[in-house]
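A single chain, nothing else alongside it, follows as structure tokens in the form predicted alone.
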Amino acid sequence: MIDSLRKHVSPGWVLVAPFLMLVVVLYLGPILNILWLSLTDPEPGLQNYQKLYTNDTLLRIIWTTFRICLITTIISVAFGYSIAYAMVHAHKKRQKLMLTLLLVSFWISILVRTFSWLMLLGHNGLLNNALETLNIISEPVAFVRNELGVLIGMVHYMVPYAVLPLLVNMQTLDTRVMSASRNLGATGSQTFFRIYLPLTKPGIVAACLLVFILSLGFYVTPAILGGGKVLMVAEYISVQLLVTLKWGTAAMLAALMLFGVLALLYIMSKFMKLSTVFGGSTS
């Protein structure tokens, strides 16, 4: 039996197996504990999940989260598509510069970005002061402590994530197809809408799902730019854990987000390999 096992299992797995088991225990353990809490706290049953149908506040928070994430996704992918298109068709030197700037954006903390937007868009921020100086407005415009501020901060953070899958998808396209379309008499707009855009649909779907998934877990940006007036699921989970101590409700929402993300990842895998979203090989 041992000889048969050696034929099917590489010796390298003997070295990797302990570390793999450790990762599985440390990763799956907390997830299983969350699922258990959602079914047992404060008492065994499905009462936490029944709140999805009976608690108006909870339903409103889930709807707010979904709406903001959807708007963020649409705007981010629109900007991301334009940036990716420009990068693919730019000169090699400019393409490298644009890619460098894109990667640099990942190194800036979300907390730093959020406070920067707060200083820029606040009542006494740079934008309002400039508009008042130019006599364009007579009193400060409320750019923050509302959904507008949250959307601005989230879109700014999410655009680079939208660019990645779109850029990978566009780089794999056969440019000869577009050249053939133009040689056959199609205009630039006809080539784009009838040939180029349909070929980039997998990248668009992957970008939409990636941005939407990441947006679901936003906490810092809504908390700071929303000023407590725009409550999303991640912040509500924090309130349930730290303020009201309703761990069962928090665990239920966390489980709901987990299953939602897994479902979206499964859908994404149908359109594009998940590795390519982060720049992996497409083969």
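Note that the rigid core is defined as the largest set of C-alphas that superpose within 1.5 Å between two forms. Numbering follows the first chain given and starts at 1. Quantities reported herein were computed from a predicted structural model and do not represent experimental measurements. Compared with the form predicted together with the partner chain:
- Core-aligned CA deviation for residue 262 between the two forms: less than 2 Å.
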Contents of the next structure:
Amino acid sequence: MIDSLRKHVSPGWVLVAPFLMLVVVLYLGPILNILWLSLTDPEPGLQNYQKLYTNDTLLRIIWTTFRICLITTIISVAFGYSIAYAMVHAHKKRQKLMLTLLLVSFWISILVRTFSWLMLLGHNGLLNNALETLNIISEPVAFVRNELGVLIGMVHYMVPYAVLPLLVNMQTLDTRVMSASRNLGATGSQTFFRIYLPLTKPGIVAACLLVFILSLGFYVTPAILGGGKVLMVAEYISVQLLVTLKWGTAAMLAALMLFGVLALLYIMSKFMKLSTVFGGSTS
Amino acid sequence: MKQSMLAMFNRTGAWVLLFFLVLPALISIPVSLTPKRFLSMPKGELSLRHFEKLFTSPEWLSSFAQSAIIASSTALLATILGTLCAIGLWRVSSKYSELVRAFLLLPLIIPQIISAMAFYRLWIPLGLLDSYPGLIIAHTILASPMVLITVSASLANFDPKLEQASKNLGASNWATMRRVILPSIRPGVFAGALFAFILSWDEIVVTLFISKFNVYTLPRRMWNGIRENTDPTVAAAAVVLIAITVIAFGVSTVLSRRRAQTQND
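Form predicted alone already given; the form predicted together with the partner chain follows:
The next block holds the full complex; its first chain is the one shown before.
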């Protein structure tokens, strides 16, 4: 019996088993439990999902989250495209320096970065003080505790994530195509908009999806730079669980977020090998 | 020559953006040197009092120690689990193993707030809330996929014929693993361990849910400090964190350079 099992099952699975078991029992298990809760807490039925139609607060939070994620994605990918393009076309040495700057910012703790923005943009922050000293403004401008602050913090965090898939995509392009276009008499901008940009479409789509996915569940920056004024889904979930103890509503929102993320991942896998995106950050 | 104008414009823009990514974080350096008791830029006079407070306060020191214990344990466990798993999947390499690989990367991709909910939900009945094992297991599940990625990348460059040769020469599975496979993927294993350490060292969302009084990690203490938003000791802590980041980055650069070298050999 064991012998026949050995013939059919590769011995490699023995090495996979410990981590696989850990994830299935201690991670997948409670996630399925949460999905189940969204249908059964406080009582069985779809009432948690019906709240999406009836509860204005919930709708507003979901809309805020969607809007902020969308704007973050557009700005981050535009910035990321500019950086990736400059990196691919820079000399080797410059390229290395650019990559170092990018990775250092990637590595600095999210808390440190959010805290820095608070010190820079806060009511008594560096920027407001400087503007007041220069007599440009008479009263402090509200940069944080509103959507602007959340957007600045989120874009700042997401740009490196946008650069990586774009870089992978741009590095694999065949540069002869662009030379051919120039030789056939196209101007530089024609070549860029009609040849280069369409060729980098898979990278753009992958970058957009990656940034959007990461933004959806973002917790730290909105909580600190939003200062309680900008309520997004992740923070709302934490309030529901830790303050008002309403598992049902929180579970429903988590289920929506989870299916949203999985659907986007599926679309993303059609455009790019996911491993190159997630492996890209490590090399 | 419109293209080169545009390209030059873009190049300048890209540099500005890159500095926009790095420079804001450095504001904590001058703020940490302020002689005042509240968050402010120092004017003229500099003082190290906030660093002194950071390194003499029992609360901050205990948070540093707790984070170090949790992050090292996480790195150790995640490296063992992730490396074994990567070697196993590489051995199997079939349609199913790719599916399993994608599944095992999920803890890295699923929003952390959902992971936090999941651990919170299960840790209550298991009695793991607010304990070292609770945090270490949760962080290990989140960090092992990192190791899986880096070790898999190393394995992709490993020639399977070497394994075959070792076996043909009479080495056991275990000897082949220890003397042939592990030495050639060592840079990937080290890089994975480093990433796992950093992930746990920085982790705040899951930690906020599953820790309370007993376990109070460094990010947790910073989180509270930031929310109160007055004490410059937080700025001093931020400077220490940046310094650690830069050192870790240096180490990982050396490692990846060594990895590139072993590939060229």
